[in-house]
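First, one chain by itself in structure tokens, the form predicted alone.
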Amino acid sequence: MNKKTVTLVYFSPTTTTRNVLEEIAKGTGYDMADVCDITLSQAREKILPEIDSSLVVFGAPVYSGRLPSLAADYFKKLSAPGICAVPVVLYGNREYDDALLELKDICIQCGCQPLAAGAFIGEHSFSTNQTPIAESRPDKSDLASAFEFGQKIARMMESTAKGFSCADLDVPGNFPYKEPTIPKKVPFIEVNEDCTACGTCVTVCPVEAVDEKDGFCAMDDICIHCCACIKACPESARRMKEGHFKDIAARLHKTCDKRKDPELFFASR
């Protein structure tokens, strides 16, 4: 393939993953072959895309040290034999634990050759004005790192095209992967009187967990706690309820206040 192209495949409820992947793609200088945004359930129900590009970048947020299961399950169905891949995860300034390793392993399962990998920081889904956690990240510095990461990837791609081979890509993580600890059916979101029933929350929910017939409340049995509906509400009428998740937010606000920078990994020659 003479013309260099890149495909992006990502799950990004609050857009942080999307923003970083787009900047990586810009850094490569490659033409965009395809963008597969699987955030909404309708997208995940479509026929699987055929990945036909020089490079594919996979991206997802980290939930409790792992990939969101619905994203991981979708990624595993894809096939991209022989295509160079870059797994990227976004985490909320705590730890990414086994998520990056999990995504790298999925890339290999899809037939890809992992060339590089990145763990970037995105504003934590539980971040609020009262308890900010990695607020406004990725910021300009993060996006500059993503762009430079893309440039480095393009240079590596040139080397492989000239006959250089890349050895295994080593990234942090353990196998078996840690067990997710996100509980289900725990009261999560409350809706106040500022709600205008605009339906924005319905359109952004990745799992259709907003009940229009019950005051636009979250259905706790299927909610994945991504907070997309909270962050997208134009009236700020949605917030975390007092209790389990709000306590977690307060704890992370105190323990994860030291800035972390992106971690980048490259396959050795």
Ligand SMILES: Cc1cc2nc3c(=O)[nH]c(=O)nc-3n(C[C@H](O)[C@H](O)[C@H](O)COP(=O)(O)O)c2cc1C
Contents of the next structure:
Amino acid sequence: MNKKTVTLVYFSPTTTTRNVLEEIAKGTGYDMADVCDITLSQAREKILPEIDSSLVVFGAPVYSGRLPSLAADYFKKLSAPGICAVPVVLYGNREYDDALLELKDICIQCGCQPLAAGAFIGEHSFSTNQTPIAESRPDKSDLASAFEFGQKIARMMESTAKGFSCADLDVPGNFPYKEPTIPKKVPFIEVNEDCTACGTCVTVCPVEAVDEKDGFCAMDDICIHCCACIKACPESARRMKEGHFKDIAARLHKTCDKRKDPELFFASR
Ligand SMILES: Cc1cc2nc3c(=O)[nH]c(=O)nc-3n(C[C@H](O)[C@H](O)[C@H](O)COP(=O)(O)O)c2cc1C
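Structure of the form predicted in complex with the named molecule, given the form predicted alone:
Next comes the full complex, this chain leading.
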């Protein structure tokens, strides 16, 4: 019998989604068929990948209770008829609201059969040393859950010859989904004198919003506030400006301090 294979498709500016998906894939023990990292715009502009593996795991962070629209728009264009799928969202210890349901619905739209789903916790993009939010998540325990989740998915795939009905995977969330939040066009990034103009921020930005000609500041009309440039800066020369987003970080630091754990869902047979 051919060895089973898995494809990963994810958007992950600050890498927490990627780390969890990789651990799930390890847990399955399957060979990696393809890794489709759509974080950067160059990747989203490429010809759509053909998904012909045994399993596909879709992953994205939660932005204001929904999927980031550029990730959702890309996922919707994929076609993977009859392939078992696992939707996974990463959220910053507040709530994932309708994002997991939205991703499960997209899997069905792509022709996939959702087999299991997971909501994991990742360090909040807005987390800072002064106002940590889910700092260093996913941690060892989260990654162990992700690995075990992968093992369980592989067991489910083995134990069924007939496959699963899409209607049988229930995940929390409401339809119609929450209204998407339009990103506030306020000054977001501050760059200090430690910047060496190495350009790392330019290479990690998913929307090409970092303006080299303007001291590597972010263009406020394009920036999606993912914080990839802040977290990737080797000199720690970038941070959120005082104001709207820093205030949100301070509030979340206070209100989201109680640890949440991964929630896993499985299709019934
Ligand atoms: C614009 C924006 C909105 C977010 N909204 C939420 C949210 O509604 N709930 C939540 O718990 N975390 C929220 N987060 C935090 C991310 O979901 C979390 O940090 C996730 O782990 C980031 O994934 P990544 O590392 O793959 O980029 C938000 C982050 C950003 C940048």
